[in-house]
Amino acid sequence: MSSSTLPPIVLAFSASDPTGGAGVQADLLTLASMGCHALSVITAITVQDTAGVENLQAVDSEWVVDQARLVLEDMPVAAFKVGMVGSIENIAAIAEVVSDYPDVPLVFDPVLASGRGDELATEDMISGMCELLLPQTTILTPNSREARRLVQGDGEDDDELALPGAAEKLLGLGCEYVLITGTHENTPQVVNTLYGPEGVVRSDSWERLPGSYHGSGCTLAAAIAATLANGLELPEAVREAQEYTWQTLNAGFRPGMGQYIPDRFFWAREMDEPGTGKA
């Protein structure tokens, strides 16, 4: 096969997450079913559930390098994915592995904590993914907690700066555009905003579905990469990716006791219902 009939190949960085809902499996879930073929960087194993995160053992940063640095050399890559780092120590190394593809986009979703707040990063974490990760970064997907985490003050209280201020702190300190998820915002829909070097590039309104899910923002970085990868510019790829997350919210499950897990391959299933004449 050619490398013009390729799919377009992503490489991620992130944590493996045993339920399949978030980490590395929601990043190869969703970019599979956006056509893409994923390569993946293990930074972290978890313990964890539908419901939290239990325990978290990082990865030596050597053998993320050195996972990184094999496939790289041998497959072309058409976009980055950061998700989970697991150590300070890792954030060094993602930032020097992608420091040598300066072309390669990155999108990164720089995750905090569980959703049910579990402490996934240290400060000195968030400080290195400010001053190594965020320089090269092409789009940082934060939802709005996440935003103001990542630029607050000592002794600044998080949930007072607003959301456009949060944004332009981002920018400043070197990524391109800044996508900033509602979810946790207290409004009737959930809005999300892209913001780019001359302010909002686009705001979209998205039904609040009932109950929380586990993954939602992996599977809309990913959707981004794959979005990016497959030749969108990026505010329509931004646009699709999160029209494909929100149909994936929408057909949810929940297998567990704890959260949702999205459906990153509903349109499989909507193909199979009965009565639509598709096998």
Ligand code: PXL
The other form holds:
Amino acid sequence: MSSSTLPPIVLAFSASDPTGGAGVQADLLTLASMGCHALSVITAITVQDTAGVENLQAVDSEWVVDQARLVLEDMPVAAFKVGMVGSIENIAAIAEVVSDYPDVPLVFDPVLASGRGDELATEDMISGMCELLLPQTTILTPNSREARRLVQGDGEDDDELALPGAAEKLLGLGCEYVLITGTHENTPQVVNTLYGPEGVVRSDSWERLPGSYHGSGCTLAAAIAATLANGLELPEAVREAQEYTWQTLNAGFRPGMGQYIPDRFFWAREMDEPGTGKA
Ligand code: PXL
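I've shown you the form predicted on its own. Could you give me the structure of the form predicted together with this ligand?
Below: every chain and molecule of the assembly, starting with the one above.
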């Protein structure tokens, strides 16, 4: 393959998930399935099964910087994706590296807890994300719980806080767009809303699927990085990434005793009755 036919390259900062459901493994599968080449900078390793996270070990922040710098000096990157960061030092390290590439879109999935509720970020790390990463973020992709937690102080826990207000505060912290996903809201359909500088840009409703999924947020954020890297305008990139993600969930499987895992290569397998998910 000549360099003129390179696939778009996306650099993902994320943590290893041995189950293959979330983290680096989700990024690699999603980016490959959507026609991109993934560069993986590992921020932490976790010990987990499909039920939850037992332990984690952050990678030394100098190693995070070194992993990123060497591949960035070697290859052209069309988008960044940031997932689980592992430590406050790694937040500063990632912020420093990406600040040298202000024209490359950055998708930030603020991973705060596992599906079971295991904490994956401290209050200090949340402050670091808001101060150092949000001002460099093209699109932030929190679920509704993460959106509320990012804008509430330590100890505040108002799960009724209205999402448009949370979005406004997040935009005020410097990100260009916020996509708040509605899986955890008590609504018949899953409603995902994209907010930009002028307010709501688009709102998409999806048929709510019955299972609980491990790695759905990672899949959606990586899919947005892929659609942006493929040259789509942001609102269209967000729509297409949601469509892809819903298909991966619809084709999800349950390999262990915990959550379902999205099938990022659903299209490579036979499916009985493919739906569209559009509600
Ligand atoms: O789904 C968020 C997530 C991201 N990255 C890693 C994780 C999880 C959730 O458990 O373990 C490595």
